[in-house]
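We begin with a single chain expressed as structure tokens, specifically the form predicted on its own.
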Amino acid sequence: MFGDEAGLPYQRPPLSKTFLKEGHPERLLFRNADFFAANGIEIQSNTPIASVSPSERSVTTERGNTYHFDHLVLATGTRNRQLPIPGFNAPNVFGMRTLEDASRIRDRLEMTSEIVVIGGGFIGLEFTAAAKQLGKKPTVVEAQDRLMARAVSEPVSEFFLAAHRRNGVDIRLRQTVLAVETDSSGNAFAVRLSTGERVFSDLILVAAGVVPNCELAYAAGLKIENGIAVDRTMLTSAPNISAVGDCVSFPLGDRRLRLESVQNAADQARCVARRLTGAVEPYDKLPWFWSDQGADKLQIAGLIEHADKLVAKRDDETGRLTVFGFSAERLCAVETVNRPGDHMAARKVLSASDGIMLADLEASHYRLKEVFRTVARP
């Protein structure tokens, strides 16, 4: 297993949440070194791959060492989108992608009071909530007209906009950062917005999306289509190379998708492992996602972007929300906030049948557990 970071494989989702508040990098590890040694897995950390040769069945590292393979799996992930704005490279302008990024940000937070977050997606808002809990003063600048616009429905965007503002976060929608202003030592001290306003800051986090790492695959002659293109079993256009995770575009139903999700990466890896050990199955797992933002937990089952009709059920007393998404009257996604039971029921309902109709849910008064008992009945 080759990776360009130092150390053992670790979990990324906590970087923007619990790690910022608590530290403890050892808690991020998937497994300790003894596990890999006991299972015959060699870890080549801090060893970027420079090239891949499908015909020679080999990879060459940046140090010039060549290794041969029977089968290769590319899990190259994504990298942060770079913004073409002046001052972007100031030392106190950060991205959040690696443990090293998060550690540097955590160290800097100790001497920081005012923060600007560029981007109102999952990472930006998770970081914002964590920073607020640490007593900081964050301002979020989002170019779209609502938060998390690429990933969630309008009712969920409105819920989190209100929640963050109630918590004292300054959120600027429909605004962009034109420049990062720096002092005589090169450190950023403010951003200049498209409105002409300046927002002062000791630390700037850029969370403006990611792009898939496809360069190795492209140079190797593999098909690229919004990511490394794979078939329904995660096989690339080369018969001895598979690809999984955020870097991959894959067919699901009648669409080709690229998803940035822990669930998606893990389930695709299992699909490849089964194929390589003799159990060939098409990848058809239900996508699901989550985001912890302060006291609020967002969970999504299915793809809400495919919905043409939404039904929102909100309990203002408890601060809970469920949004049902329908495509041609058929349930295709469920978003929940602070309703983990509904989320688990939604995953079961959407996985158990593709025939849950709007009328079925209306008849049950949108009780997902009741609907699941109906579809699970033999």
Given for the second form:
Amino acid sequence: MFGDEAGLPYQRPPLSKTFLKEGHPERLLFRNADFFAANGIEIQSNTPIASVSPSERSVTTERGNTYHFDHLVLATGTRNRQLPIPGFNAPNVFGMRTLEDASRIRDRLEMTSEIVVIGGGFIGLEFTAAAKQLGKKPTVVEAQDRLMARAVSEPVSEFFLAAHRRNGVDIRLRQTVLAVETDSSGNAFAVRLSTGERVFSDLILVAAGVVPNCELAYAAGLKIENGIAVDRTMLTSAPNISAVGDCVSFPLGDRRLRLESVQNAADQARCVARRLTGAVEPYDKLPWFWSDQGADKLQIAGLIEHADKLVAKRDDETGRLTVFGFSAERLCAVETVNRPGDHMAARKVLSASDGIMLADLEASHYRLKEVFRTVARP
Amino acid sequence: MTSVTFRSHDGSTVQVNGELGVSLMQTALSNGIDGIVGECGGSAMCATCHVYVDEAFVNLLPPMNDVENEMLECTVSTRRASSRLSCQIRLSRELEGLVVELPETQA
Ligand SMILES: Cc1cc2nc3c(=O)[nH]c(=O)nc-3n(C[C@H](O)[C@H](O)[C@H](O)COP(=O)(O)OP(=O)(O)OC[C@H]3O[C@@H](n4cnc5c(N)ncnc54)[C@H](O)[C@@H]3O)c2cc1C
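Next, report the structure of the form predicted together with the partner chain; the form predicted on its own has already been given.
To see the whole picture, the full complex is given below, headed by that same chain.
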């Protein structure tokens, strides 16, 4: 396994959550070195792959070493989107993708009080909540008219907007950062907003989305379609190359989908591992996702953007929310805030072959666990 | 250091030394224990680090919060009175000699 980062493979989700508060990079590792050695897995870290030859069935490292393969799996992930704004390259303007990024941010946070976060998506908001817990003063600038607009329904956006604002975070919707202002030593000290306003800041996090790492695959002649295009079994357009995870677009119905989540990367990897060991089956796992933002836990099962009808059930007393998404009257996605039991029930209901209908849920007064019991009964 | 014994579903046991303050889930992963997945990295969001805690230790553990309790309702292997998510258990001196059993499957 080749990777261009240092060290052993690690979990990214804690980077924007507990790691910022607690540190301890060693606690992020998936497995230790002994595990890989004992299972015959050779890890070559700090080793970027420069090219792939499907016809020769080989990869060549940047240092010029060539390795043969019978089968290659591309799991190149994504990288942060760069913003074409002046001052973007100042040393205290950060992205958050790798352990190295998060460690640098953590170091810098110690001497920082005012923070600007560009982008009100999952990573920007998780970071904001953690920074707030550390006593910092964050301002979030989001170009859209609601938070996490790409991935969640309006009721969930509203819930988190209210929660972050109640927590004292300054959130600017429908505003953009036009420039980062730097001092004579090149450090950023403020941003200039589209409203003309200037917001002072000694740390700027750019969390404005990612782009899939497809260059290697493209140069190798593989089909690219908003990600490395794979078929239903995660095979690319070359017969000896599979691809999984954030860098991949896979077919779903008559569309293609590219997802950025742990579930997606892990389940696709299992699908390829099974195929390579003899069990060919199409990839058909239910997408699910979570995001911890301070005290509030968001969990999503299914794809809410496929819904043509939403039903939101919120309990203001306990600060809990469930949003049911229906496509042609059939339940297709469930978003929950602070209701992990409903999330797990939703995952089981949505994975069941027949699914459930709007009428079933209405009859049960939207008690998912009850519906689950009836669906699960043989 | 706290010594922890993992008993797998087939009855075989592995004893490891865990660092104080580190979660039981992370202790299992960094000692290459099969049967703990920990897909969400310790957020109590995936229920793939389910363990059955030996009776002698059940009452020594910190009480579970609502999130853990609800996630445990939907583990793949059956929940028992001794079920916990190992990401929510931090090793402490009181837990010296902890014994946990791994469920048949996590996912
Ligand atoms: C801060 C943060 C928080 C997150 N939180 C959550 C969350 O709460 N829930 C959730 O479900 N998901 C979360 N995610 C997303 C999740 O981490 C990703 O979906 C997951 O890491 C994708 O795995 P992957 O293997 O596809 O890609 P990656 O984890 O991106 O791994 C790809 C690796 O390939 C390397 N690489 C690329 N090109 C080359 C090359 N040519 N040669 C060698 N190496 C190369 C990259 O450097 C990288 O190390 C989060 C991500 C981040 C960054």
